[in-house]
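Here you get one chain, nothing else, as structure tokens; it is the form predicted on its own.
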Amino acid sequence: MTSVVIVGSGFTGFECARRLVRILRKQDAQAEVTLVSPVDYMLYTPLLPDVAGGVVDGRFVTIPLANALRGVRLVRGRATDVDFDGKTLTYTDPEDRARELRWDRLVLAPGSVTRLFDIPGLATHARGLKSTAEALYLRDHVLEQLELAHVDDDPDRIRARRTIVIVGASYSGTELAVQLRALADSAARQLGFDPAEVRFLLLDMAEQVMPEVGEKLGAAALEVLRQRGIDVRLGMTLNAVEDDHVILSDDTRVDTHTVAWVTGVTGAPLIESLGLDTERGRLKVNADLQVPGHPDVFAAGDAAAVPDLTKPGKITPPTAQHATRQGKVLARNVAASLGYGTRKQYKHRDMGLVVDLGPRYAVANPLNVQLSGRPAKFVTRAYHLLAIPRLVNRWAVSLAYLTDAVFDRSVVSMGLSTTADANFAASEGIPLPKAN
């Protein structure tokens, strides 16, 4: 029986597995599709800021693979090596045991990890937003700091606990800032202090907030951020991070206990270990998503440098929209390599972006129609509800949106995610050291 192994359960791997098994079933093909992933779900990452802000429960943004990928063999593990000559994949299971899988076709879609820089203290004291653990940790940590500040007797420490630094003013970082702002406002009302005492600092080296949405909508987003009391500093980043303060790139010291690093992504660590050509940390592929020199190996998503045929010389950006559509093309082309159907090149038609800016506001440019305010809010939430690939999750998220519109956000730090759970290595699927 022919074996197709897919690495990664993100947007690309998930969509590829779902489509491919349907194609092969229709053709009555003698093939087995296996998906290897460190987790047993597909994570709908665009709603992680909503999880961090206490709008959406972390369960609602996870799509269980066993429920959604019927007919696909699921293997829990983190891929660590590929033998292209012997056609085997080595992976480490949750109990740290090395295992192997044989493949006839290999699909590499391990996704991306947070891009870190050589900034002292960054990996130790900052947190990202690539996993539910990181989102839950940020929510709990922010609330805990606000609660501690409420009973603290040291003015300097109170100000530090009520200062939140977010690095990265792209759409993920911007959405995180406004959602945490709304959460902090709810906490202030319920604990009985002035919300203005909670200081938010949003940094980015870029010249514009969210350059992805264009200059006009970016300017509208910047105005909303500043109206909500978020101090936006462009052309600025961090020089150092300590447990109770950061040093900005202009040498200014800011006392804080909360630093979120949301500056971009790079290909998963597996990619660099393969010995294949890469571009900006992503695996080079042809326009049909085949890896050059390896006719039985395909790659796409955040881990692949997929040529953008609509912009010659460019590669597609690591967005959920690209990843999902590449997954569909992957399924078709892998099936074609097995003799079922014909291949096609990946050519993207940009449907626009949606950015949630907290209560009652968003910006969006669907089909190049620029929207802001309540109309954009409706489009943004409708898009997410349609894009989530499971009815139960859509239902749960829609109820969460309705609840948020009617009631104040819950101020409760449940401790669901520890500091170790939310470190950058853990978000890459690297298991934590076992206790002695």
Ligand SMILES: Cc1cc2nc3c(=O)[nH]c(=O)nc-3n(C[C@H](O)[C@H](O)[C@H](O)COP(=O)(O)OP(=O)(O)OC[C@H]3O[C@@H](n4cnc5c(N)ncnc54)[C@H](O)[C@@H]3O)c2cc1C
Given for the second form:
Amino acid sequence: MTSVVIVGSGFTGFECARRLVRILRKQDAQAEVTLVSPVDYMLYTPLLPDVAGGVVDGRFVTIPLANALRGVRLVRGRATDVDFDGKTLTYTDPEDRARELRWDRLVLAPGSVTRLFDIPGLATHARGLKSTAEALYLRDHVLEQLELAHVDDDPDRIRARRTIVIVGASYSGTELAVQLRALADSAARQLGFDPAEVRFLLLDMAEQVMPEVGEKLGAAALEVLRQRGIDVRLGMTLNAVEDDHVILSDDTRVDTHTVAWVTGVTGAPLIESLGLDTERGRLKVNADLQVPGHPDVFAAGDAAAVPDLTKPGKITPPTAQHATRQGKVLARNVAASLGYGTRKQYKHRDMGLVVDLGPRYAVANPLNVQLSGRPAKFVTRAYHLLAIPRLVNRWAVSLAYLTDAVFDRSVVSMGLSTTADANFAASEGIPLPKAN
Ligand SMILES: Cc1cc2nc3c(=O)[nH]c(=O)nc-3n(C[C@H](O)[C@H](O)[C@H](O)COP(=O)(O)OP(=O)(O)OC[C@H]3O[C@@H](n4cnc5c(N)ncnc54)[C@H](O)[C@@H]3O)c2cc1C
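Now that you have shown the form predicted on its own, what about the form predicted together with this ligand?
What follows is the entire complex, opening with the chain shown before.
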């Protein structure tokens, strides 16, 4: 039987597997589709800031593969090597055993990891926002710091615990800042201190907040951030991170115990290890998503440098919008390579972005129509509820939104995610040294 192996269960791998089994079933094809992923779910990342802010439960943003991908063989493991001549893939299973899979067609969709810079202390003391573990950790950690500050008697330590530094003012960093702000406001109300005592710093090297939404909406977002007491500093990053302070790039010291690093992504570590051509850490592919020189290998999503046919010379940005659509084209082209249907080049005009800016506010530019305030909030929430690929999750997220509209946020840190779980290395799947 023909074997198609897909690496990664994110937007790209999930959509590709879902479509491909449908096409092959219709054609009565003698082919098996196997999906290899370290996790048994597809993560709906756009709602991670809501998880960090305590609006949505972590489970609600995970789509179980078992339920959603019937007809796909699911293998829990992390791909570590590909033999392109022998057509095998080596992966490590959850019990650390090396295993092998044979493939006739290989689809590489391992996504991306947080891009770290050579800033002293960054990897040790800062946290990212790419996994549910990181989102839950941030929520719990912020609440714990506010609770500790509330019973502390050292004014400097209280100030440090009540200071939160977020680096990266693109849409995900900005959404994180407003969600943590709303969580801190709830905590202040419920614990009984002035919310203004919680200081938020949002830094970015760029000269604009969220350049992805254009100047006008970026300026509207900046205004809202400032109204919410978030100190936005543009043209600024970090020089060093310690466990109780950071040094900004203008050499100012800021005492803090909470640093979130949300500055951008690069291709998953697997990609660099393959020895194939890459562009900015992403695997080079042709416009039909096939890897040059390897007719049986395809790649897409954040892990691939897909030519953007709507903007000659550029590659498509790493967004869920592109990843999902590329997953569909992958399914079609892999099926075509097996003799079912015809190939297509990937071409998609950006449909715009929706950015949730916390209580009662959002900015969005669907199909280039610029919206802000309540209309944007409605469009943003409706978009996510439609885009989450499972009815049960839509239901659960809708109820979470309704609960948030009626009740104050729950101030609980349950400690479900440890510092080690939320470490950058854990989120990238790099094994941590075992504790003695
Ligand atoms: C906080 C946040 C908010 C975002 N908000 C938006 C938004 O509002 N709109 C938008 O369009 N985009 C958004 N994005 C971007 C979007 O999440 C990505 O573009 C999208 O997830 C890319 O899909 P992908 O399938 O390529 O990768 P991913 O979704 O990252 O999936 C990759 C999968 O591969 C698995 N994997 C990794 N390495 C291996 C390996 N070696 N072997 C096997 N499996 C492996 C991973 O575990 C994961 O399951 C956001 C991202 C973040 C982090």
